[in-house]
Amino acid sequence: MNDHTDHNHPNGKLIIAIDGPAGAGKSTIASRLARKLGYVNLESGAMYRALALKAIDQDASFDDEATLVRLAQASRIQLEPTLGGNRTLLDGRDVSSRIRERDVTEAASRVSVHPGVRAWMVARQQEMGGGGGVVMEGRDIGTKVFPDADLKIFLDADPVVREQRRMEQQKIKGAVAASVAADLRERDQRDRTRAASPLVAAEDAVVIDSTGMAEDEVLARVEELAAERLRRQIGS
């Protein structure tokens, strides 16, 4: 990791950014790390999914950027931490389960490519996490949302392993599994080649390849990096 400026936040806590492709384990690691540190887990993916759900509910085109931006501006998306993970509220309605369904997942990937939508989301995310004490995961957190994050992690894994994890996570087998694998590969391509904030590791990110690692091993490594960063902040 390259050296960068230390930031002492008012609460003495860090901003931790975890980026990476779908199926790399970002959400699980971010959630567990946030609970361990007593931080808020800001899920960028949940916010995009909530907007995608609103587009579905209002029969808005996923390709109509102007309409999607207007929907975003008229939306109230909240993340409420609980012991079991975040609750996602859309205009006061709990949509935590609904946004994990496949149609919303696919819609979110299409909604998120628009620069206007991403600009609105980034502004909201910066408002929510700018004071520190947050673990935020996504695809452009360390490069766009919090380019001055205290700790940046890029979590990756072999594409085949990521596909297997996603299928196990969603308890998918048989013919549907092949479709899910194809969707993940297509999403990878979209994320890495989009014009607005493409998926790429920040220059000063610590890259962790979790292909051959157990979840607990990944968490231990990230905790170690966070502890080291906190020690540096206290000593600065």
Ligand code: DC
Second form
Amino acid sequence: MNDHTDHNHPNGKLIIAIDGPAGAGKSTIASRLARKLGYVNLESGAMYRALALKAIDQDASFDDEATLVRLAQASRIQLEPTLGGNRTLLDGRDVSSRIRERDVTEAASRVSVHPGVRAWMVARQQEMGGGGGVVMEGRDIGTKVFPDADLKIFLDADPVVREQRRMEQQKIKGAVAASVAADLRERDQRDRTRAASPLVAAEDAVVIDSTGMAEDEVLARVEELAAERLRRQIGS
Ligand code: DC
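Can you now output the form predicted in complex with the ligand? The one shown was the form predicted on its own.
Up next: the whole complex, starting with the chain shown before.
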């Protein structure tokens, strides 16, 4: 077993993986949980988004795997946890807001289908989180990045509820809302059906369906699970 999958992290801090589809509430729960535990919250999706932005800026095709891998290798993608949330830096430039825009969102979903891109991302993510004391969120954290994570959560919700939450979050209404919802469905479908690391709950993940749950309820449940894992680790 190598360092990043070692259950007994020298600092006694857990690796917590939170996976699930867009709009299930991963980001909010991961950042609130990390704050409570004094852990770092790493948002792996921001890394795919940063690479997608680089591809847009360089006019690279989202279907050209070899070029995308070369772009990734030549990029400096940094996730910088701050008190106000995560900052994402691409080659030293703060791209935190830019990567949330619609063109990047769409491109991120397309660049993330390539196994070569994923292998590069997974290796970086293992380096970043391997020391423990981390809540990492994404689509493949419990299955590929940290298959031996101390706690794996798969956070899901009804698609209609997820779409509504996204609209509220982004304050979108009317006709734009309908097309954004259609985009979300399409990305969802792509994430779940791609050949390389499709979005799927790890066998040993705790599945939480947040459809009828308030955010505080979900957080309480996740905190309870983390506390139980910490007790188990101290006791072992
Ligand atoms: O979580 P997000 O919406 O910021 O992710 C952006 C895209 O990146 C999304 O379409 C799926 C992809 N992604 C992935 O394939 N694996 C991850 N661990 C995180 C995100």
